[in-house]
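Listed next as structure tokens is one chain, alone, in the form predicted alone.
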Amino acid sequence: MIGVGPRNNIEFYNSPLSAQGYLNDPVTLGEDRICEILREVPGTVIEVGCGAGRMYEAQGTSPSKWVGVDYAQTPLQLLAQRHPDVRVVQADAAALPFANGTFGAALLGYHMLESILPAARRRQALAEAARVVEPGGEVIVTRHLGRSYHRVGQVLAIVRRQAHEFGDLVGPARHGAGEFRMHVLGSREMAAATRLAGLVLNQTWDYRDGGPVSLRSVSVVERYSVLRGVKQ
């Protein structure tokens, strides 16, 4: 466990090794189950954190039914090479620049949640999802399980002041892209943050496998409903 640092991932995100190689990566069979979902909704889907696309080539909706946001120039680059057509909007997760109820439903996808540092922005982030989208719409989120990291090393990092909340991790990250900070989501946070944010939970599955959550399972996928009458 090494020092977290700046408490954003945007040199991380923009390497065009990182939008490339997660462009790469295979979709998980629990994502497969997301795709499946998102095909059915009758309004438009807005991703937070597309990256070059990859969920969205694995969806393959009509450019019409989807909007792509990320706040990394990079990928979004990327993903307007490969799908000229699509709509692709840089900004922050935490101030995203749509109106109340604009999407049928929001896929906060691949853990981005967690990459978000501090717990206020990311509290901020899924309230903006949940905002964007139509009372009755649905907010599906990935995020990690608390026993995917070792606990007494983040006791230690804590109190070594070598992690900001418990729950922060980084290291080397894949396809050679640099150092990737991260909060691991508990699910007493999360339980506190959809509900400031009007989610619902309706369903949950495995990440990698689809089938449902174990003692083994070390991510997962969380399928939300926006409460009706609760937009501002």
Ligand SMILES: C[S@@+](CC[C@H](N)C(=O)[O-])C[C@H]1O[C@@H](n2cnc3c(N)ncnc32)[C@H](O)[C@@H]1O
Second form
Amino acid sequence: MIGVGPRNNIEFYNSPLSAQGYLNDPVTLGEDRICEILREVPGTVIEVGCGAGRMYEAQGTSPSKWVGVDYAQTPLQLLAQRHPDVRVVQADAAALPFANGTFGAALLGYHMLESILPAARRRQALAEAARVVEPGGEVIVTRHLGRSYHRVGQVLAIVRRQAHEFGDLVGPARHGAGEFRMHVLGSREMAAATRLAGLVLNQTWDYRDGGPVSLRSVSVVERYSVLRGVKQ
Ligand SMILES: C[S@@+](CC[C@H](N)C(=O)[O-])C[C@H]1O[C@@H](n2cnc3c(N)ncnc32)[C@H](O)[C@@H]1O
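Swap state to the form predicted in complex with this ligand from the form predicted alone:
Below is the whole assembly, all chains and molecules, this chain first.
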């Protein structure tokens, strides 16, 4: 049941199999669109939950215009080996060690928000991304769509008392790397959390094929702007 044992998935993300596994994953067409946007950002981009730098490599931006943050040491070490010139910071998404408005844009990619439990910490992670981006800048988030993701699995998890709220899932992690817990955000939760963070939704597209979000979409990219004039 959720609440027993470690809740933050860091053991999974710290396993070398996981760090290398994410790096090997192909960049989707939806992520290509993210890269196009981030390449045009005049300021520096922060990627929260950057892993071993798959999206940094896909963007192909100058190392001076990108900062990677992750709470797990293993992927950061792999990133530093591959790109010694890049700035990486080990920190939790819910407590970013940067001043307000430091960056031109933030990316919370590859559905990383879903691995943050509980809900208060997810809200804090969104608020932190918005805080460290300058007003008018961009925050890009990817996530599964609650309506399409393992609906039957979620119900079963609740029935088996492995999950305490709808949207929480627990199961074997990829690459045989232990157990993984995640929360598929409902659209109401996402709307409330982004409103609190001062984020305004501008655009959405399908994470896989980069096209419009449709009933067949399993996951989505959401592009937000940081409200100007919000007290920071
Ligand atoms: C699904 S992996 C994606 C890695 C990378 N963004 C990519 O696209 O390949 C999610 C990453 O987010 C990191 N992460 C998860 N929760 C985090 C948190 N609370 N604070 C910082 N990093 C976190 C994990 O360590 C992991 O490296």
